[in-house]
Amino acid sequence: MEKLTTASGIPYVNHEDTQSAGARGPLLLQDFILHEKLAHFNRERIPERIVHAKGSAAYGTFTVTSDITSYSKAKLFGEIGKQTRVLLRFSTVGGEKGSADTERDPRGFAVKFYTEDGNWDLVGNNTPVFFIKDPKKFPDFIHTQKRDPFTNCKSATMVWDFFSLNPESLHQVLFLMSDRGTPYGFRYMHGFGSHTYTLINKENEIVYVKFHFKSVQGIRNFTSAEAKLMRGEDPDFAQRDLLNAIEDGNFPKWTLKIQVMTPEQAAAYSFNPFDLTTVWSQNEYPLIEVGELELNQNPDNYFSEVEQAAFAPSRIVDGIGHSPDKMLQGRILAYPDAQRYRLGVNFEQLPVNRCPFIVNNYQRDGLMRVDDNGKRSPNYFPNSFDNIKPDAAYARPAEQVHQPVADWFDRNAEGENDHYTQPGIFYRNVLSQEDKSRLVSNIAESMRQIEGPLKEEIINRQLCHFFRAEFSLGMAVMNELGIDPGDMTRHMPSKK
């Protein structure tokens, strides 16, 4: 028999009974178990995640298929075979912690990778592009997918009030509203570290990638019908059906493959290469096998390991490095501040979120520090005491590696605000004639709950965006809207 104790370890017996001045007297102060209890209960909540709330994960192994090393250092590629311990996480973006797990929304895909050169985190979607390519735009954009601040209810005016306005949104508002927006659960659709970032092989040699990691159990989708039924049915549908299958010992595999491109080739690329809302042509740029991801461990908590889990791309490792990409950048800032924020400044002591390897550094203190803090060692470099020393084999040739395209900085000419190429060629090329219908019917149900005095300049708007992309788009979904084609004579677009 184990004793039953207060956190401070001092064993109790009345567990459900509290002090009191008789059998029907008021209580006692002095009862600090029925204190701690309460104390303790009031502050089980810490701050959700502002995006990506409603979140599932497990443990797995990543293991090294094929050689990468010309292109990375990386020791987690160092050799075939190479295996690492992951942490993979998914997510809804626009809901809270308690709302249905198959609403319309991108999918967050997060992985923490524990290297031997401390944590890499990729921290990605279910979509190789985003909604918006610039970082000031992301509070604006958020505020537009959560809550209206007068009704308190989602607004579909709201949504589509801001896609109309940027239309950089286009190619990941028709990822959304296909049945893209409704996956099947969380194994059965594809990962993308949708940024690009840079590898860096021993030679201090770099190129730019991106990271796809493609479902081994297939692509499967919801219909809009389906996922309304299964928000009802099931809000956790997702969830359960993760946890079920690796209870079961049906575990679930990504492939992970990299697009590579040389500072030379991204300089001459006919789009901007760092732009979050384009993809790179996997017919110029093919995919190259890495390895495979798989699920194989669910966590015994789920507060402690995935509540607590905290991801940022700020956290890269040796062989691997950050690029131009603005909406990469804004998020080497945003995402650890979120955490510092949600979880304290020590949140990467708590298990989850720690290095298993060595590590060492000069911070001290701060609230909810859970290791020895650094006992009687000193707290400022340098200094006469340790042997903590910089090792000059992990410099980062930061200067080197954007050298070649240093003017991607500051990128983002009107030549190169073609948001309608890339999600024309989506929409003719990548969709079958039944998922084009169903995002047509998609984007109508969406677009019919638009409400005020400016649901016809709103639905206006974004027609328009829909017709630069592709005519048949763009009369699709006005037919399905029932709006007279001679209404819409004064919005055409102009000849590209």
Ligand code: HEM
Contents of the next structure:
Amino acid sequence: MEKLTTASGIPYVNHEDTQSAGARGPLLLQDFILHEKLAHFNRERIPERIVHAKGSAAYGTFTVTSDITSYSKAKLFGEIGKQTRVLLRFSTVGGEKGSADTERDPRGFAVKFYTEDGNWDLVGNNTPVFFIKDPKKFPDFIHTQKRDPFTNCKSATMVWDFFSLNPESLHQVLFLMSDRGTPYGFRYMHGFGSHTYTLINKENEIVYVKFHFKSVQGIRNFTSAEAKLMRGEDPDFAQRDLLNAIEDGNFPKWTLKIQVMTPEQAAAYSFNPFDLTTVWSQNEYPLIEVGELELNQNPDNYFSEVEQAAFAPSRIVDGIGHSPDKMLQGRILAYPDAQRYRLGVNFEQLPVNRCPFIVNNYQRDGLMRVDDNGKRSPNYFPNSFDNIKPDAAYARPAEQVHQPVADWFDRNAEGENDHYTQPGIFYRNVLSQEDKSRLVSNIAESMRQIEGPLKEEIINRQLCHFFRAEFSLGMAVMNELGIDPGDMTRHMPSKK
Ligand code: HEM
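What about the form predicted together with protoporphyrin IX containing FE, after the form predicted alone?
Complete assembly follows, chain above in first position.
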């Protein structure tokens, strides 16, 4: 038997009845255990993630299967067979913490590698591209994915208004509206780092890189109708599926592959290689195998290990770097800021986020400091007492400021705005005939929900984008929506 105690360890007996003035009387203020129970309960909720609030995670192992040391000196890639512990959190994007797992949405694919050089977070999605290419647009975009300020309901009108006014979204919209927008849980989908990152080798030479996690289970999706049904039958389908598979010893696996581009190739590439709305051709930049990621351990406590987990693209380790991708640059700032708000300034000391290797710095105090706070050691640098020194071996090469920054102060160049070529290729070459017809029917199903006086304008503006990517796609969506081509020209969209 173990004794029941208060939070401060005081054993007590009356867990279910409060001290009162007589058996029927009013309660006594002195029953501090009642206060403790109710007060703690009142504070159980913390802010949910502003995006990706609904998610599931598991621990696992990353094992190197191929040698990429010519590209990266990162210790986790150090030798074939090397293993690193990981935490992988999957999520939907727009829904609240209690929303259904099978909503049409991209899926988050966030991996924390607990490496001996610190924690590396690769925070990606199940899609290689994204809706926007400038971080300033992110809050506006996300508002359209959440609830309407008046109706407090999700709104297809907001969604398609934003998409149609931001044609850079088209590539990702086609992914989203295909059956990849409703994956069968989390095990049967690929993951992507999505952004361009850098790898840095021992000679401090850099290459640009895209990370791909290929599902060993293969790809499996729900159709729109199946996903809708599952929202009612089991809103937590993906959580249950992942948890049960791991409990049963049926460990899901992904193969990590990379695409590599030299700075010279990047300068000459036909698309801006740092534009998150585009992909790199796999014919020109083939996938190179790196290792295998296996999920093999369920967290014991959801709140402690999943809700309190904090992933941030800012956390990169020696041998891996960022790139000039504007979206990635914006994310470097956003995540730790969100986590200080959501979890408090000392969130990196929470066990799930704590680096299991050496952590030495002069950050002290702050709300909920839960470690020894550096004990008696100096809290300033430089000092004459401790022996903590910056290690020059970890200096980041100058190339990481990315030399081709001739136009130092600039914004998105008009010439970079080809929003249609790659979506057209995706539609024509990647999707099967069956995928295409389901894509068209999913688009029409969603666009039919556009409401209000600007309905026709929004629909026509978006149809133009489909037409510009691929004429037959525009025709198919128009037919599916039952729109007469003559009607469309009457409502040609205002130019954006
Ligand atoms: C500039 C654009 C973006 C901004 C400002 C942004 C911001 C955020 C913020 C504030 C969070 C919540 C973090 C937390 O509370 O722990 C988050 C979560 C997340 N974001 Fe983004 N995001 C952006 C773009 C992206 C992109 C392009 C991807 C994927 C390629 C992505 C993937 C994720 C994932 C997977 C999570 C959940 C991480 C977890 O499981 O805890 N985000 N984002």
